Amino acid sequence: MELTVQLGDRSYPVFLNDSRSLPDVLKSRFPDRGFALVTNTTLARLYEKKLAGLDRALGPVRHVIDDGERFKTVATWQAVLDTLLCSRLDRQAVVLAFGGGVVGDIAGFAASAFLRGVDYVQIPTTLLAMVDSSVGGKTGVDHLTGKNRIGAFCQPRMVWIDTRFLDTLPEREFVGGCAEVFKYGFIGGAEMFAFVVAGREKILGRDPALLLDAIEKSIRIKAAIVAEDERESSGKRSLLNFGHTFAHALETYYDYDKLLHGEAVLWGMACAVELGLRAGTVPAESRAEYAAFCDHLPRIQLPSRPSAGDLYAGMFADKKAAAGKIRFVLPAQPGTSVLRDDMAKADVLAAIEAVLDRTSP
């Protein structure tokens, strides 16, 4: 299956479970080009044979980073650049990002800076990367002051998705990826909302047919939003951050350790719905449906109960904050959300505390 992200002369295909071999497609689309491959330590071990096949077919320069969000740093990015700069690669080089969101963000950011920009390809190996970070061209690294504070918009030249990678994905990471699928239910229209509500348990259970459908629907929704608002200039793309204002604050609070991004998003979506219920953005006839859906979202026990005040303070460092105001994406009619920057601090704190209270041991 081939989907397309429509961006004029920078449009690119997303291949989903294509029957051809990846090396054949890469050689066909990028003839006579040099390659570099970025992956992480876990995947280098897990997919040793597959990577060896890419080595034989393409002869890429390889750089392996440590596995985990806490390594999504300027230092890691610089190390990738050091490898690229010390290689014989030129401006015709193609960087291959083989991994999840961290690998994709760092490799894409390195590609955007190497020799002032070279092509790169996303090869996502996690559900979260397949439905979210591999599409859209957001690249970057975290900083002590907040998540994704340093980076660039840099669209890939293609995305290659093979759902067989999910067979080896640990359960925690899979559930975290489901968070991004469920997110589209709040912004992708009534049909998508009904789909995730009805299919939630089967998606979490890795039902092959439903999971493939969920991935395709998610990519189509994101591709359409990116095509309309590539650089978040109109506000449309900001809707993709449903639940993320809370989630990024949680990740920073725990120093990008002990809590996966998708796990933080699950918490963040529950907080966003709670705030929407308090703010009245959710219509009365949908309140029970939203509350029931969020109550059945899987959420791991947090390492410790966070301070709602500290989380609120951390939100001002989020890149979505503007003019000293925090922008929240809140649910409205099923399948739609709205941007709000007028939330009272007391309401935000009350929403966080209410969600924490409902999930306390």
Second form
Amino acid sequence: MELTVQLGDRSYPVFLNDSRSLPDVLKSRFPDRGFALVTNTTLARLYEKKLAGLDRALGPVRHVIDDGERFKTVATWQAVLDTLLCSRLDRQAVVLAFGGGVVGDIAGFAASAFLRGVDYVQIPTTLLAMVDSSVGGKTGVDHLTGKNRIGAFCQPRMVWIDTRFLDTLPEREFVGGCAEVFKYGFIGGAEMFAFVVAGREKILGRDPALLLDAIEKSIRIKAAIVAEDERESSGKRSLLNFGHTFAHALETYYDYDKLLHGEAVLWGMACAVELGLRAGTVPAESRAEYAAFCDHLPRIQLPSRPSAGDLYAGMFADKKAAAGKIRFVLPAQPGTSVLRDDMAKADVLAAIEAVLDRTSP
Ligand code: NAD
Ligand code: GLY
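Same protein, different state: after the form predicted alone, show the form predicted in complex with ligand NAD.
So here's everything in the complex, that chain up top.
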């Protein structure tokens, strides 16, 4: 199946479970080009044979980064650039990002900077990367002051999704990826809301047909949003941050260590719904529907109970806090969300406390 991210002359295809071989597609779309492949230690080990096939067909320069969000740093990015700069590659190079969101974000950012920018291809291997980070051109690394604070918008030339990679994905990572699928239920329209409500158990159970459908629907929604607001300037793309304002504060609180990104997003979505219910963005007739939806989302158990005040303070460091105001994405009619920067601190704290009561020791 081929989907397209429509961005004029920068439009690109997203191939989903294409029957052709990846090296053949790369060779035909990028003839006579030099390749570099960026991956991490875990994937280099798990997919040794597949990568050897790519080596034989394309002879890419390879750079393997350490595994983990804590390595999503300027230092790792610079090391990728060192490899590219010390190789035979020129401006015709194509960088292949083979991995989850961490590899994709770093490799894409390196491609955006190498010789002032070269092409790159996303080959996502986690569910999260398939439905979210590989599409849309946000690249970058973390900084001590917050997540993804250094980076560039740089669209890939192609995205290659093979859901067989999910066979080796650990369960926790898979559930974390489901968080981003469920997120589209809050912003992708009434039909997506209904699809997620009806299908969440089977999606979580890795039902192949439903999972493929969920991935396709998620990419279509993301591609449409990116096409409309590529640089997050009109507010439309900000809707993709549903649950993320809370999630980023929680991840920062735990030093990106104890929780996965997707787990933090699940927790953050519960906070967003709680705040939406308190602030009245959820219409009265939909309250029960939202409450039931949230009851059936996987419940994250936190390792400790953070202080709601600390999390609130952490939100001001997030990119989404503009001019001293925290911007929230809150649920409205099922399948739609709204941006609000006028939430009373007391309501935010109460929403966080309510979710902490359900999720902390
Ligand atoms: P990740 O890249 O750290 O991958 C999660 C873990 O799964 C890692 O240990 C990895 O080695 C392992 N893994 C990956 N694929 C595997 C496979 N097929 N089999 C077995 N193990 C595998 O994390 P992620 O959840 O993919 O991505 C999270 C990152 O993505 C965060 O840094 C987040 O900020 C970023 N992100 C970016 C965007 C964007 O638009 N650019 C959107 C959402 C998230
Ligand atoms: N994941 C948020 C975005 O791509 O804008």
